[in-house]
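Listed next as structure tokens is one chain, alone, in the form predicted on its own.
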Amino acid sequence: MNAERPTGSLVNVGLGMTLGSHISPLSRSHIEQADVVFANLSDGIVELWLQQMNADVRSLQPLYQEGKSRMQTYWQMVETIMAEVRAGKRVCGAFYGHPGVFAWAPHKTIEMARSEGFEAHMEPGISAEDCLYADLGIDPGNFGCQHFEASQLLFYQRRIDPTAYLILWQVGLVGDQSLTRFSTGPAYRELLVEVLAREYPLTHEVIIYRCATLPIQQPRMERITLGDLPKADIGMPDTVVVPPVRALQPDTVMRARLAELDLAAANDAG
């Protein structure tokens, strides 16, 4: 006889980036029907907005503390959410943007819930990446885009393609190995610029981008030179966009082989 499936459930939803504008009808429905909603949001206004949809909204923000490892905080989030799932409740996690982008806890809670036999899934949301394409007028299909968490360029040997857009996330935290800080200073960004200068001149224009989180706000789209990046005012929500510095180089050998295939296909059709 099969054991009964546990009654608790979990869905992690994305609220999008701009308050009230980006949430999908399905995500809203999950919030409204949940027994408890856990919110990982740094803006009290957004939490008040959530409380209009559900009477039991609990903030995860108090788990963050200066000097405390973010990984410890993330594990506490997981255990806090899972405690209510295990208690048999319909649980909804509400997160900025897309709940699976730069968000460790939503992925881990779903993994853990499923491993314990609970129903669990994720509903996507409009992410900062989506807003970036719209605000800056970038089509990733034109030249391609590389996305890196900025510290990866310092911690690992990554290959940068200077013919594509380079999107660097969490530049305000670049180089933090402790996972306890909420910002690092100009000296850390100097090291980032040192890595980028292998492919780009210091005079190359980059864009500091921050999407609007309230309808009355405008996105930040500040253009500076790469050499000025260390002294720029960059916070946790800011992203740095490095446009291509070189043109795409044709692969003449592969194009010739493609032409042969086209010719053979035309002959077969004839």
Ligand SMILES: C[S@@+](CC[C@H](N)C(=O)[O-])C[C@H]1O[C@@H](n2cnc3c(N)ncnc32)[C@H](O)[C@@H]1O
Second form
Amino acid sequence: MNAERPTGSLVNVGLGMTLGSHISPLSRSHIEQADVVFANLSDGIVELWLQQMNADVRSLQPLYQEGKSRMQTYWQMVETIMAEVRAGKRVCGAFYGHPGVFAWAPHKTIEMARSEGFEAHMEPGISAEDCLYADLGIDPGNFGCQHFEASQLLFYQRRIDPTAYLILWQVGLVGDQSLTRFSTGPAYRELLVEVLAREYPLTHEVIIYRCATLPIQQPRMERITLGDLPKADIGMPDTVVVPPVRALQPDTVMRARLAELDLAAANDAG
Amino acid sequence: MSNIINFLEMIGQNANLRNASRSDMLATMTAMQIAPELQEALLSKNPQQLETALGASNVCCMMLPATVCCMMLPGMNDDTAFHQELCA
Ligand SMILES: C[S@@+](CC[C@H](N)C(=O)[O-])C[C@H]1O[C@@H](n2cnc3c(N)ncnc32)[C@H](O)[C@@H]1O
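Now that the form predicted on its own has been shown, please provide the structure of the form predicted together with the named molecule.
Every component of the complex follows; first up is the chain already shown.
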């Protein structure tokens, strides 16, 4: 017997960071052809733009409430989206940036839809990370690049490699154990600096970065010292970039072993 | 309202307009018949002013308009436990 696939489907797409500039033709087509579009976007104007692409755009924003656990908000997003998939609709989730970068609900809904037998997939978008490489002129291949959700550095014992770039996300709400706040403050960032100061001097230069979400804006690229991070003005959309502080250390043992291999290969060939 | 969204989309897609001078912006906005108060908001490059003028709001995080949503928790290991608790 052939079990039929249920008719509902889900695709989560990214609009990119900047209105008009980044959306892929395929993501736009998914939005236009969906029965219903759920939106979690960076600002109200981007939401107005999305509304022009489909007649049934529903914002997920009202699910956020100060004092309510974000975990609860995220599960409500999942259930709201899944209800329409289960109702047999062709559903599209539209998220700013890349839908799978530092975003939990897009991954979770796809996982859940698939486990219930629905067709579900993700279309990538241009994330804040992509814009950061372009605006700040950073190539992650030069020294390597590590990305952390800032609070993870406080909640868990993580190992930072100071010879590589360090990119910190959600610094604006670093250290919020309650999961109910939308910003923390200087005292919380002090603790973040304390952790970072194990690897970096307080005089080390860091960059506060915010890419343009509207095409009339310019990116924020503010260079300050690590020691000044607590008193800096840091909001939800800011990402903090910590450049490497130490030079790469040559691995002489491995280099010698590689040379042996090269020699052996040359001898075999000869 | 829709012509200003179309205008923003056009700037976002056009290599000449993306970093256009003030006078080029003005000329394009006038050609597109954008209302003077919106022209002002656009030239100020202030998204909050623009949102107010358009009546657009983003209640995300219950903060000012033009803020970005949080979409991630710092440790997601116990998410399933949380859901079970929620559904219990
Ligand atoms: C929940 S994550 C979402 C990231 C998004 N999915 C993406 O693809 O970039 C939110 C974090 O992304 C970063 N972010 C969001 N908007 C940004 C912007 N305009 N410029 C730089 N970083 C941004 C900040 O670190 C913020 O705390």
